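The data below hold one chain only, encoded as structure tokens and taken in the form predicted on its own.
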Amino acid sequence: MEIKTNSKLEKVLKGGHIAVSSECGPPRSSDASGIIKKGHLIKNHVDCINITDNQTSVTRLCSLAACIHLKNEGLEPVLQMVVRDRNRIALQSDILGAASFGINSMLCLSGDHQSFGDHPKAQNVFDLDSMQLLQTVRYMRDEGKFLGGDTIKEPPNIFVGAAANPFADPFKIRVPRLAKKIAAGAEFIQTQCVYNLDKFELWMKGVVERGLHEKVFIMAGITPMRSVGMAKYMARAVPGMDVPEELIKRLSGVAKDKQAEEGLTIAVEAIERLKECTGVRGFHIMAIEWEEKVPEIVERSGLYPRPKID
């Protein structure tokens, strides 16, 4: 039996619309005003807003609290949850906590290794992996039970998703890995930033050949480049990122004060092309500390206005 949640993202996707999500990182502070401001900047141009969970293993305001702040402002948050920092007791507890505040969408992630962050000697947990977290949310929601077997009086009503990286090596396991996440319970997928459009389309061809696009909603990740320096850094230092040399040359070919605008144009062109790619059902726009540009990207890409969902 299919269980429908109160997730706006689910309603947009199942309504046949091209979905648009974005992302905000919480502050390194107990003052939530900054993330509330970011949320209001983009609220009319996206269907929901992902809140990252101590991204890059740097300590920040927790994702759950930030989601609650946005929910209280009438916005639609997506809770990101990593398995790096919590055991199965804490994970299930936070899932219930999110549901109790009407947070109806969640993205299940592994989390960056702690050696990348501000506490490199921190003890990681990984009691469950990201696929087991998917299974946990679905078990709690669909079966109404905790992992220990006890019944949940009011199960969490959550639309559950996962991340996918079409560009990581070896490429040949990328589609089978997606199939495993779908089997584990993923209902939507947000991908790594897409710069190599040819390779992404090749991945999507494999997805379609296996019929996976009919089992999950795939949202392509879009991150605009602010400069050629950013492009070079992402190509060199960010694991699993595929930034073609042609893109770097294109940014290098414009004046320094025009590179940000060119980066926005590249992002818009990517969306316009991928809108025609079979199986792509939406876009996840990750404008890192550049949220004010999300409305422009959405409008220039022909994705505005957003559908009205009750």
The other form holds:
Amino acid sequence: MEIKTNSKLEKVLKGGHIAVSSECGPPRSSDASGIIKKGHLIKNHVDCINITDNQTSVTRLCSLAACIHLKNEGLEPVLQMVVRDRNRIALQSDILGAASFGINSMLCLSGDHQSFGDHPKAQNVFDLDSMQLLQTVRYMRDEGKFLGGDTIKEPPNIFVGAAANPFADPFKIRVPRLAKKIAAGAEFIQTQCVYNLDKFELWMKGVVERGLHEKVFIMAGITPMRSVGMAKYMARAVPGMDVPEELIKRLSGVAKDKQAEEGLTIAVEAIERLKECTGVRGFHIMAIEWEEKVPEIVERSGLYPRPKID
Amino acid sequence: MIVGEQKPFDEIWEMVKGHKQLTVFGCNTCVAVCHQGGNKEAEILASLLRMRATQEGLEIEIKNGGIERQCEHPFFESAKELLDQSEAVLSLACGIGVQFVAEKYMSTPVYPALNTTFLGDVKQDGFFTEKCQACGDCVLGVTGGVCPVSRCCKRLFNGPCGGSSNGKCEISKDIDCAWQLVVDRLEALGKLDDYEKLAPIKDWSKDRAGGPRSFKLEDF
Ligand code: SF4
Ligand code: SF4
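Having displayed the form predicted on its own, please output the structure of the form predicted together with its partner chain.
Below is the entire complex, every chain and molecule, led by the chain shown above.
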């Protein structure tokens, strides 16, 4: 397969390996040492590290700056970019900025509504939507042009992906929606956290039936549960999250001090099962504020060592 | 129609209490339908203000009146005398009417009694919902007649986002997910395949982003 960018993620995926990515959230501070530390904690066990962009609409150190910090440490960041806070001028400008630092992978998202965050009174932008951001990156890279039509002297060299949530409604358009993201230019997909494996496999079946798995690299989202409380919270309060009753029961069935361990085991089992699922080409491990467990999950699910890419 | 909601009474009182004379002025079209700014509401608000003035020992002469629409010149004829003699006007019109009065009466202070909230419909008696934000380039023809600008909380042209759950929007169980409605409509129209057509990047220059808009009929 033709390699189009310098993205390590692209090289791993196109090299036929099962890719592993993880995710870190920047601090609510101007001190970046925490995220650099998190990055070093997991760097040997993942191919790349997504840096979230003011996730859940809570103001944080910006994704681009955090990506630059990681890049300077020799790590491989994936720039997450939401369309909530920036118009097409700012988005394109940040894309060029990222590329200028050799940040070669990017994930296009709509972003949680600001009502969830620390500035519910903020204006939102939504000049483009996430699909149109995908189109924008591809247009800039492949056509070498700004949306306004002017030529970009040195186009950004970026491998571009999108999120997919097979568990959101209406389910019947979730496969067509993926097709739409592919048409918009998505080259890889990182999914919402998968807990309902049956439903995920049903979605993947639809994906495979349409041959979409051959047009995009799908990485299943994995988030270990730290406690039954977290599982219940996610089931109740996180929109578009599908946490089956059995999982909550299984966690409640073990002693409180063993629940975290059980959560990790559940995550490992999910990876093992989904490795067999046609069309799944990697895993995106989002261990929320629990990054130190990523190496263990990767090792226990047989995804270690990571391939060497030069 | 334009929907508005009366401001909290204390806020209104603070704006007007410094005047010696005040006309509380209703607008009997849109904002009368939502029972907030019609001539009847103007009458009620005027009496509440008179009571408050008495309670606070302030002498303010408060009159009330109203016209059919505060956004068109001809309607103002019947109220000419009343407004000419007013020291200040408390308008119960939407923001358009308030500005229209202000423009007509350069030296008369005009205050808004309403918060103009949205362009919407009367979904049920006493229940109004937002339906349009006058984006200047209507896409209802391709979204099954459901407006993504005013009804999707992220105004997505290629929705739904990953937060759509059981027909409701991620931000509240009280808000329908616009894109669930789009999909339902497309299905009912036998056009679900159209869902996969990518919506082009929006030209927001026709929206408020492009500056104040106007429209002129050349042959008038
Ligand atoms: S698409 Fe624009 S013009 Fe049409 S209903 Fe929505 S906001 Fe109004
Ligand atoms: S849940 Fe539906 S209405 Fe709400 S932001 Fe997402 S697509 Fe728009």
